[in-house]
Structures are given as C-alpha cells and as structure tokens.
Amino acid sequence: MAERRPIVGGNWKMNTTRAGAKQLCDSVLRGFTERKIDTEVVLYPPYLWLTDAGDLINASSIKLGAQDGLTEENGAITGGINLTMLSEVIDALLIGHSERRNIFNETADKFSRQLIAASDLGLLRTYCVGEDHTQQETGSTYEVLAEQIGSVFAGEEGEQLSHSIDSNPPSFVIAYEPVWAIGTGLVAQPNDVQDRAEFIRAEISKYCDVSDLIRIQYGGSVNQKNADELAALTDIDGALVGGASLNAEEFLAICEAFSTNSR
C-alpha cells in the first residue's frame, strides 16, 4: 500500500455558539496533545467562529478549514466570501458537500473552480462524492461516483485540476459519503465501503498519476464504535465527521483510531 498519511476532518456544519465553539477547540487541542495522535486533522467550524478557532490551535499542527468559499474576485457580491480572504486565515477548504449539491443546488462548474483556486492558494482541498439513497436502491452508485469525479476533470479547468494534484498529491482528498449515511445512523458495510474506495481511487487514475497517493476519507454517521473497522479498511484513509466532531472526547477517539500511532 502508498503510504499515505490518515486524515480525519470535523465538519461542524451550522452548528455552536461562540463560547460553545471556542470550548470545544479548546478540548480537542488538549486532548490531541496529550494523547499524541499522529493523524492529520482538520476542524471545519461556521465562518464566524473561523478566527476564534485559528487563535486557539495556531500554535499546534491541527488545521483550521472552511466549510465553502466563493471563486470570484473581491467585488459587489452582497453576503459573500471569497477564498482570497478566507486563505488569510484557513488551512484547508471542504468541496462539493452533498448539503452544498441539494440544498445549494451547486454543481460541478463551482466545484471544479474552487478546487484550482484553493490548490493556487496552497489550501489543503477535501472533495465530497456520495449517492444518495435512491441512486443506492436503483444500483447507480458507481455511475454517480463516476460521474462526481468525472465532472469536476473536464475541459481546460479539469486538466489544471490533474496538474496541480499531480504535483502535490497530499494537498487533495476525496471524502466518499453516502448521503443517505448522513446524520441517519446508518452507515455502509466495511466491504461497501472498500469495494467503493478502491473504485474511486480507479476513476482518480484516470485523471492523475498519483492515484495511489490520493487520500480517501469515509464520511456518514462515523463514530467512536465503527471507527476502528473503518480505519482497518485498505483504501480508507481518514474520515469525515460531521455529528460526532462536535463531541471533543469522541472526535479524538475517532482521530485515534485513524491515528499513525494505533495502524
């Protein structure tokens, strides 16, 4: 297997105070440090508890990211922000979130800009794929995931999207969540989610040299008690948490798990 170094995100999506946010950084941080876990991680608070966190774990190597940004220049976009201003203070930016594709109604175009902007940026880049349940039941999957990685390639912007991850592979992850696996509790079979993986690391070769050193991340209802499954999985090589982040002691037992430390 490419050595490929774990990843776990915490998607907070649109949730906590500022007081309960900069708490729960302030846990997390401790609690990385004094339990030595040598997995990437990534915290992804709302926008306006981006500074608050950034000043809290500055000094450590957890990453600060954006759950999304805009593409366009500074300008007269009434409520927007661009990643120019978000990369003076993130790390690393999630992508294509299936929140995005159907509440947002946002599609590969968007997609495909952010990830060649925040790759100019230096950004870490976390892209969302997934079907949804009714793809699932229909037996659609591999098609959708085909067609999600497929899309953001295309045309002039997708061979400067190639260039760029293969230049720097651990600069971009793909984070494969089943969207009918989102805050459900439900959560796909180990074999699922490998046989998945591996196929999505294929249609990456399409694109890329460097599949084999492209992190894939599991997302949909991750938990403390699937954790360590996932983790023993050959082609998953991190997760994406959205509920269980906003719980400090089992975010950091999920981290642990992922950990180099316990591999």
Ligand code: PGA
Second form
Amino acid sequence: MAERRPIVGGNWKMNTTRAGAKQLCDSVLRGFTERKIDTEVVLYPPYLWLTDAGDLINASSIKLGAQDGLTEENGAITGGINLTMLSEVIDALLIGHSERRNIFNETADKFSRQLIAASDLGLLRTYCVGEDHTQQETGSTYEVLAEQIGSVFAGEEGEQLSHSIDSNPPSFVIAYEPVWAIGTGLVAQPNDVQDRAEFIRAEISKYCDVSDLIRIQYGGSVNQKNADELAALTDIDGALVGGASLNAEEFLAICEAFSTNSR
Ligand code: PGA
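Show the same protein again, this time as the form predicted in complex with ligand PGA rather than the form predicted on its own.
Now the full complex is given, and it begins with the chain already shown.
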C-alpha cells in the first residue's frame, strides 16, 4: 500500500527576534533528536533568520522553508527576493497561504509559477487552500477548494505542474487551512476536516495520477491538545502550525502526535 510520511510545518510568520529564532531552532532541534520524532519537519522562519536557522539545523533532517519567494529572474526589483537566491538556503516553500492571498492580493497566477519554479529548484512545495468564514457560512467550501486547486493547474504550465507531481509525489503537499480557524482558537470539526481532505484528494486526482501519495496537512489553531484527534484522520498526514510553532515544547508535541502515523 502507498505510504505517506507524516509532515508537520512550523510557520513562524512575522514573529521572533534573531536571538529568539536561534533559540527556538535550537530547542526544536534538541527535542527532535532526543525524542526520536519520526515525522518530516519543516520550519518556516522569517527571511532574515533563514541563514541563522540553516546553520543550526543543516546537519539534521529538519527542513528549512521560506514563507514566500519571487519567481522573477535576478534584476531590478527593489526589495525582492527570488527563489533562485532562496534555494541556496532553503529546502521548502510555502505557497498560497491565506495571508498572502488576503494581505498581498496574490493569486493563482503567482502560485502556479511558484509551484513550477520550486519544483525546478528541487524544493518541497506546500500549497495552502481553504475557505473563509463567509464561504463556510454560505456553503461554498467545496466550490472554493475546487477552484483553488483547479486554478493552479489551469495555466499554461498546468501540464508541467501535473508532471512534476507525478514524477515526485512527496515534493507536493497540500495544506487545508480554513481561514476562519487560523489564529482564532477555532478548530474545524474532525469529520469536516476528513471530508474536505477526501474531497481535496479527489480533486487532485483530476490533475495527477498519484493523489494517493499526496500528503495533506490540516492547519488552523492546531495545538498539542487537538493534534491527536487530527492525526487519527485517514486523509490527514500532518499539520501546518502557526502560533503553536513558536513554542518548542508545544510544536514538538504536535510533531510527536503525527509521528507514529505513517499511512
Ligand atoms: P495557526 O496558523 O496555527 O496560528 O492557526 C496556521 C497557519 O496560518 O498556517
């Protein structure tokens, strides 16, 4: 049977001082090694601390990710940081997070370019999807998920994207994050999370032959108390953790909850 290795990401967003970031990395690394956690772990610190974090975790199996990255070539883009630069430091890229969609008005056009470019650079790609409060209230969750998935495969490079996933399924992860659950303390009902993950897997199967091998994370107020219940869901293979990833003990407990859960 197909095996999907659990994967937990820590999205630090725009948090931590330089010293705090080093300390957090160090604590996660120590706990990860001591507890022999058998989960793929990715840390997403702010850009500025990526190299510090990399220096600390490089020798371990913990992966380092960026929260965004431009696909444009080097050139006249003041303030820009592109994936070619980042790829010297990172292993993974977060794409399509609702905060990128809402605060920076980013759309599928950018996400599909990022998904292709990241694959060309050998990076692990996590594509975030999820409905907001109004969409949930009006019953359009499944429509929204289908659109967010379909739109990245619809562009000129859709076929290339499908091929990059089929040829390396573990390099593509979906994070299902209901926007109303992010940072709010509200967690989606486990049976809803399972239904939505199943739906996401079925949608992916329209574009790729390997949907059974694609890992799906749940994100939105995951903490050490609710992690076990989420880890037990058949189609959930990990978590994308925001607030709770800023506390090493809590983050490690979440990683542990998914640790024994290979499918
Ligand atoms: P949260 O964030 O865990 O703080 O809800 C999750 C995310 O935005 O990825």
